[in-house]
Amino acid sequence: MKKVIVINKKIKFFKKKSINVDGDKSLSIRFILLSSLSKGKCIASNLLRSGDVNSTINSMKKLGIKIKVKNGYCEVNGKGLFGLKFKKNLVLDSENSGTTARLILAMLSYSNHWVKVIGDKSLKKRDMGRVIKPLKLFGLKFKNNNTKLPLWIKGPKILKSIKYNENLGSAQCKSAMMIAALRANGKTKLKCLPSRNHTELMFKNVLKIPIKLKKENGFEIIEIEGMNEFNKFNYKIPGDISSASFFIVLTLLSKKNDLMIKNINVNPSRIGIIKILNMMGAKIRILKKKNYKGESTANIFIRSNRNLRGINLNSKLNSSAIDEFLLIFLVAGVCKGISTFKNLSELNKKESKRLDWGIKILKMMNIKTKRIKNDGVKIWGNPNLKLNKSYVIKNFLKDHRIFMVSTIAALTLGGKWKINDANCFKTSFPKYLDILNSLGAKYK
């Protein structure tokens, strides 16, 4: 039976509270994969223990890597670039994780057996073609012409270096090519539209891999010299900005509250939501900023503020907030004036069709919205919005972000909400409900 959560009371006061959120998912997955290719024992603290990270760990264990995890402490015994073990009839299950599925394909380059990569019902609907195309150029082989899971893959031991233009702004595609380039003979050169840059920072500042990075005419140019083994490393994983964003908006839209969220990854390629909300009038502050192995970490301070204004967003900010647009739409719904967002086709390629769902939830709350050309949406905000009806959220393919944004809407705007698939948040943020509890949220 599917678990259901019911919320019929707004959250009350939690003034001068501070919280920590779970470790960054992107960094946790990359740590597991890259430490497996190192030479020696790697250690991470504050590793995220979510469904997506667990699927990555389970896949690497099936490839012969010894991994121990306890209380956020993770120990990985790396076997080097060519130390993975490939058994016959090997099946790797990425479950709900698009990042795991796309990056794991690049890890399988020298298997002399076909390896099958599978996923859950939601992941099977997501296109893998953006990764398959460049990986084939490296020399990897795929059965049939499928671009969706399940996929069968094998490849030569040594890959060919490539030159490739990545025009989607996909960090997963870029990272898959960078991982494949580690085993390529020669120099791989990538020209990519901007996207989150965690893999580049880890290559340069943690793994010390020969890599050149520069910006040119709005693109990121990446050059990687292949066939360079790298040594063991340790890593302290900061909190996830995507997880923190739910509490940023919870505080912003509630009454007379303020909140400090500690030790968050504020990489410039990830803090689009803070920039966008501040453009709307939020006045969110980034405090005690530090540099850790190329990544920026800081505390985030938010104060309640419903005196917000609509925005005509420049789509150049889309990639730095792509996982947070459901929250941004919710805030736009209570702004004064009209908000316009464009070029958001990528939202409908996530766990669910998030652009469609964002519009559906706003219309359910009687907020005027309109789909516009270029995969955009126009939202007429209502600063005096008060909800008093019943709302049911279901059939959203267990998309964790739809579940969580629905809880934020319920806790800040009112009404009686019945939200299905209430365990799905565990794929990315296992402590989510515990933190809501600590702030005084009431639900059944």
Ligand code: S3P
Contents of the next structure:
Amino acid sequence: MKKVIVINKKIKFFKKKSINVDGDKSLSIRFILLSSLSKGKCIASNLLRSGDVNSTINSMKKLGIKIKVKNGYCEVNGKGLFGLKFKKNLVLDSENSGTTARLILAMLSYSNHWVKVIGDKSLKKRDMGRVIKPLKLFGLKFKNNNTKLPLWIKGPKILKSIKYNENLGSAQCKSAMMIAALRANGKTKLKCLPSRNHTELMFKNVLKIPIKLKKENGFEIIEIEGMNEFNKFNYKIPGDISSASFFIVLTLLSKKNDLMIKNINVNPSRIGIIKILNMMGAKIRILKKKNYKGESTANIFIRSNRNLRGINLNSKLNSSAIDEFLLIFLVAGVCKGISTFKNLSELNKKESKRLDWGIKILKMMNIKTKRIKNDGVKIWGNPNLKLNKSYVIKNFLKDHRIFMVSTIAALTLGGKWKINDANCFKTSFPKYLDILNSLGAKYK
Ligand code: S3P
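Requested next: the structure of the form predicted together with ligand S3P (the form predicted alone having been shown above).
Time for the whole complex; same chain goes first.
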């Protein structure tokens, strides 16, 4: 197991390459959870085999669900809405995955014993209060008033339907409520700030659950009729735009390269990074777009281009790029002009404090930044930036995206970088280093 990776050479020419990244993390986790609640054998192809998805699979296996996985092929034997088995003293480990933890709490709604949910050092710091509050309204019981892991949970067989306003724009919170709504009597009505809509699309187009979706004054209105069992289903998981984004920025900031990234989920609630980089002058193209069970898939084409300008970002785009801000800050650091990003309090609630880390990395590179309130930043881009010092990235709570963004900075901007916890990319993107190798990246 590599502890530290050293990069002291920029990436060279890889002109006209085409790559496939790993399967989408959000869709892979949702597939495992929802197929477990279906009636029958479900099959997925291109399932992501990362730490976060493995923790979801292991948790469902402990709940009595038979799951077979071989490479990306995955078979789940769903047992219906009430088919999970709750043994005594059950402990489920979500490891590093916020999505697994928050969604699984809702899955446990009818256990008659306390089930303990735990996580790693990073996950233990994250707020679970945002899901505990609505789940209590559904009728779930929590052992104490903790809002962080470990948590103990149990609940009645049938839940009460609720009306709830979700004001964080959190897809995890929305999805946890939607899963609880499956076992609730009557109609659950949710009014949510926009966030990725994969759960809605699966409910509607794959599981065919009675659901109404509409948009009203900037909110998403979701109505779900509970207590409807659903049939087995198959799902082809497209590539993850969040993983593709590292290669989009690698290509953009390197010299004279172009890259095709194939079969990526380009759901409009996820492509903020493409919209934002294009507003900065990037000219990224979305090609051969297709509809797949309500999701959109496409190839993404990108050319090197350092002729970029700063952006004053409208916060409405924040949620559709929420996992990509470290990369966006990096680009803002080397483009012409000043960039401004606001209302990003959610960023400091991720696997690590990503707003603080984004600023810290730019400061290390001698890029001028200024905090705006507690949740924003102004970045003075330097298009002539050339790095020649030593940079050490450590103590970042093994946040996979901090690791990967640091490698992109090193491979495109120069300097000598020592980046710790060199295994943590496997949380979300196990093929990451293999793809870098195939493009000719050099590291030790
Ligand atoms: C996710 C939602 C987002 C995102 C995370 C995955 C999901 O989190 O950051 O990586 O699959 O629902 P929030 O719901 O907390 O915004």
